[in-house]
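A lone chain, given as structure tokens: the form predicted on its own.
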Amino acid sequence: MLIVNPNATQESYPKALQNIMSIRKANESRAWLADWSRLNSGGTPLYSLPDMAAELGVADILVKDESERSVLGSFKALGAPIALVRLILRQFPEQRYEARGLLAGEYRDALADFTVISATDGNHGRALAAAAQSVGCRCVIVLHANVSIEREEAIATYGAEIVRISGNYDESVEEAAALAVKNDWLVVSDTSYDGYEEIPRDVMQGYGTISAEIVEVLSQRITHVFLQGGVGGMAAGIASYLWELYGAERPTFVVVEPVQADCLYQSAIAGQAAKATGSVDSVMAGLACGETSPLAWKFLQPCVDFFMTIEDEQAVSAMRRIAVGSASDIPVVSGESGVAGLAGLIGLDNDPQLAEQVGLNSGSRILVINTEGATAPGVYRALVGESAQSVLARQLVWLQGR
């Protein structure tokens, strides 16, 4: 399904917002993450694929793949720490920690007993988990019933404190919250609620880093930018980078999401933050969520301009078609939330109403964001029938012949 968002404009990106998050702030993040451990150096690959370009009837396809960013396998792994790392500095201003220092871990002793908890539906809490301990302090993490154990094994290798509950997201996100009053421990979430912003300001924040990096390296301005949707952090984060990179001349927008997890959708429906309609459950794991980020709508509501939804079948597809490659495109491992953006792509061009609507056509040049690999590689080769480490010597020797 496809809706248009009446409240987006083309207008010039509001100081409100710039003083919120901005392109400075996220430059500044960026530079504290430069040396990071847990980060691969140098930015994440941007591919095209010429040939899906071709089949799609667009100019190019562009990939920015952020399963490359670190061993963590996600996108996720620019928000967490640099949350985690100005909490720490608002909450000890007398010590002056040094940012760089702080993720190298030359405080850890004075944090041994500072203890931060959040949920999450794996990603988040995996980098969080990855950021604690470069940092050196207590890391305890919420789960829902649907994370596999996978993501759960993948989080407590790095020395995080597990807690299972029965219920979904929204619910593990609640125990995450009660636990943090009983204890005196602080949330670090990537999602907003009424008087709990600035953490979640601060992980989109660490976001615009996908943003820059593409920016310096575009030959030529895309036309479209497909998003993942999840509570709307990735999406604001990436999208107010280029907003007020660009400002009127923005590209156009779209956000997707799946059709169980609707809560973006019905935000633009009701012209306000909202709750999904449906069961939340999806395969597309971190995309599960059931209730828009206030604060991260104060951003989509009035720049993305399409909001649409997909069946799991579609995201299934997807990670399959992407994983072939073929003589001029480099075969990619993208997990099931990782290519909710080109799935949605590939979705509108079976219809070609839809297609028009966005204003998609043989000038249009895409980019999508492949935001995690196989981060749940037993799960990664169910759906696709082939292992991630397949995928990647399919990858590495394409590579080695161009």
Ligand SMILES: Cc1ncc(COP(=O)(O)O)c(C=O)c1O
Given for the second form:
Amino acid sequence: MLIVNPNATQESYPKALQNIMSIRKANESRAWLADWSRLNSGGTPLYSLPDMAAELGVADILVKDESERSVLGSFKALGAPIALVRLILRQFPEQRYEARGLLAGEYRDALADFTVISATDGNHGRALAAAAQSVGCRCVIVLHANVSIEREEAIATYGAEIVRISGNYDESVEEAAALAVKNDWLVVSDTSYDGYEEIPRDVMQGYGTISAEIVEVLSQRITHVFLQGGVGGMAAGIASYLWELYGAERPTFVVVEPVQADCLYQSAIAGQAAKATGSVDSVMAGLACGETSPLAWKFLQPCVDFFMTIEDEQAVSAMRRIAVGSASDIPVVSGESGVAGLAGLIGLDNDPQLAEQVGLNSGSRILVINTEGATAPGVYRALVGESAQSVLARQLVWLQGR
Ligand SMILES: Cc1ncc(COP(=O)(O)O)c(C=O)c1O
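Form predicted on its own already given; the form predicted in complex with the ligand follows:
Let's see the whole complex now, leading with the same chain.
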């Protein structure tokens, strides 16, 4: 399903939004993260898929491959560490901590009793746990019933204490907030709620690194960006940067969600941050969020042109398609949530009327972000029918053949 957002404008990036998130702040975050040992150096690749573009009848499809961002396996490695660093700088101004020194663990003795907590459906919690371990503070992660054991173990590897609840993602967010109040811990959440905006803003701002790297290597302007949405933070972080940079000439933004977790789609209908209408459970675990982040919505409402939903099968089919590759298209490991933007594009392309509505044609240059690799390797293998290692081995052969 697809809807036009009646509130999208073609104006330049508003000052009021620039005061919240800006290219300047995104660049500062990027510089702080540059030496963090958990990130791969040199940024992530931007691949062109010419064969798929020809098949879909567009000029180019560019894939920013965040599966290669870090050992953590997803783009979330850019958000939590920055939010944690900025939080500690605000909490202890008199200590004059240095941002890079925090991530290098230089102040671990002083911070050993400082505790942060968050709910997660996997990737944010893994990134926060890893950042806390680097900084040397304590971390508690609250998991809802549907987070796989595989993801739980990956988080625990980084020394976080795990709290498992029987409810869904939104209930885990509430549980984290309650535990924080009870124990005097600080919540480092990637979603905002009433009276809680600073930290999710810092998380979103961290994602600006992705946009910064993309525009540095682009040889031609992109016309469309397909962004998958959970609570909306990723889409807001990427879109706000590109909107500020290109102003009225910004690309068309399309936000893609699982049909069962359509909180952003519903927000577009309501004209304000809203809740999902479906079961919220989806194979796209990272996107299985029932409530829009109100802060993210402030950015998405005025600049996302279309909101659309996809079925789980569309994501699985796109995972297989991008994993296969071709003579000219590199095989890519794209996880269930990582592939959703591409799955949305393929879905539109199968419906000529919708494709025309979104302005997709032979001149379109489309950007998608592969936000995760095989962050749950067992799930990946079961869905794709091939292990991530095997796809990566074919990727290597493909690269060597260039
Ligand atoms: C792999 C992946 N992609 C996209 C998203 C969506 O990000 P957001 O919740 O900020 O919209 C998530 C969120 O967890 C994710 O894990």
